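So this first bit is one chain, no partners, the form predicted on its own, shown in structure tokens.
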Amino acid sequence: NQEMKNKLHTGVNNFGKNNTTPTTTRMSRRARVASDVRQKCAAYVLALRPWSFSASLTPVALGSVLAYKLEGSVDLLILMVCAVTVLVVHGAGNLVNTYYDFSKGIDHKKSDDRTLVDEILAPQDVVMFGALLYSLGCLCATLLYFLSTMKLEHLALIYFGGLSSSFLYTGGIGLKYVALGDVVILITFGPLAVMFAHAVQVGYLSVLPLVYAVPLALNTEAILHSNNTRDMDSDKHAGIVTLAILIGPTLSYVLYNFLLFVPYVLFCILATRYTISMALPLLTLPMAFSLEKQFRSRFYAKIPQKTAKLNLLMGLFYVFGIILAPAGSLPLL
């Protein structure tokens, strides 16, 4: 009887193992696959540097709200497609920057972008993702042609001008590496993006958005300049030249202050001469003074990200200031 009980007990245990072990193994395998997929997606998002997207989204918002003040209405579908277009081209440009900085040995273990250094993604993954985003941007630009009344040649000129700039910043001839990156960013993420967003709404090109883009463009350039100032030593070691390297730490501090505070001077002029609503961006002044203090102490960690946050908030207040401005109170060319 005892022998039969032992066999029965063993059979019951084996029955439980035969039924649960494969199921547990499958569930564990699925969990690992799901975890790998999540980590991969997180790596792709991280490679895009989403903290920098304020530099592309705020110009779209500014150009659209200027169209609203001129035409009295905004096509929300065009606005969304335009935002996606600018955003994916910006993201693709960030990926190009990641690839070429790694290829030239600029990125290292202490760099802000360690996507390839830490082997979070493979170089071919970054290349394929960048090509996918550029393709998506072209698709969105094509859609804008059918949604907007803007002439094809004008749309193509601005779009491919922005796309080329995002690639040539570090790809191809690498304008960043010959101290021309600041000029590219100042033009692309300021006047060009604002004009593009305005033109697809109203259907024609205008000089007005270029003027209104100046405060935003200066503040956006402050993001790049703080980034280049932080990376001066590693950039020198890699043998490249940036504006921050050419002028040195002291003049870099002076230039950063110029880029940071001149927009507030312009907002004060607009608020006192035209409409008080343009004083809204002044609410971000405490953040600017905090950044100035950190830059002056040469503690550059996270300054680009903090400047991007300031850029987003100042841009939003700028947009709201234009929306709240009484009819006919804003300066027109």
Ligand SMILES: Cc1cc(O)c2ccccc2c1O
The other form holds:
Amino acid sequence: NQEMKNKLHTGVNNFGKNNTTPTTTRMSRRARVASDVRQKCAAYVLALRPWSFSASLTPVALGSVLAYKLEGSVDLLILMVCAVTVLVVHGAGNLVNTYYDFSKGIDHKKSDDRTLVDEILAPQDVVMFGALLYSLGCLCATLLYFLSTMKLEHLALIYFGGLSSSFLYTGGIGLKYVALGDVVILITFGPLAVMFAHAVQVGYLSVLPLVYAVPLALNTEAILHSNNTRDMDSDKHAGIVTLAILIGPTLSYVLYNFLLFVPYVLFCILATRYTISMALPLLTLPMAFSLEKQFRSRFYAKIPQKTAKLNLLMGLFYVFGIILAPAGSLPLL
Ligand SMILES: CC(C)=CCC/C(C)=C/CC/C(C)=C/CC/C(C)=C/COP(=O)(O)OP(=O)(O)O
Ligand SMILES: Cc1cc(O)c2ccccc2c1O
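Since we've got the form predicted on its own here, give me the form predicted in complex with the named molecule too.
Whole complex next, starting from this chain.
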């Protein structure tokens, strides 16, 4: 601010000496303010870690498409509001993570998340943005209550379940710090989000989305597990415990393979026993083999982002496979 004040001051003093008109001085000041606003907005967007949004968008797509198969139609407005709700709660969870990892000294100069370490944003900005997102999420959930036929107690149970998980992952007791982060991710990004998206469409809770969520949930957990394996040494140094630390690098590799390949086994079973369209996600197998190789060679740096990319593609193929399945060919329990 002081620098900007000095520059503006100089600009005014130079007026008349170097042909600077008041208009250009005002324009450059406006341009600089606009550029500052743009930089700040970009910093806020990056702090949300948008590369990970596939993890919450694919369960919404899956839940909605299951509702379409069951009820024959989906309400597009409900789908949009539901996607925004889940995205906003997910984003807020990422901000809570940024804030607590920084205040506990877990994030450092070499961390993936350097929003606070590099002073790109102030801790107070992150807190305010997180509170804003949680408020927006509550507003969207209220809107969903009026748009859908879901009972208030059911909607509140799932929505606040998602909201509390997103906060408690690193806030409060900090489930991530006591090796429970993997369970949180497995449940929230899988059954909870799929059930939420399905229930707001059909108006009731069902076990069907929980079963269909399994392959996607495993793949999403692979993102987190690769992230925790990469950060194993620095997390150990910071004094926290993750599943990757508990089981060590070799078993971590075994677990990553389990999370990566079991969904493909399930797709093979669905394709051979029910309908061939469920073989569509198998198109992503080459990506999975390439990731397995990188994990085996311990080139962890880009694996979480690449696994998120695989997650998006696999999720989309899964959803298209369900859409293309002939009527009555899918197991509806
Ligand atoms: C059902 C409803 C309404 C919402 C569900 C919405 C979701 C999916 C919420 C989950 C939010 C959540 C648990 C976010 C945490 C995100 C996360 C896994 C961050 C990664 O944390 P670290 O493991 O610390 O990674 P870094 O090391 O990169 O910081
Ligand atoms: C599922 C999921 C979701 C996220 O937002 C993540 C953010 C950073 C690192 C890992 C993440 C993750 O595994």
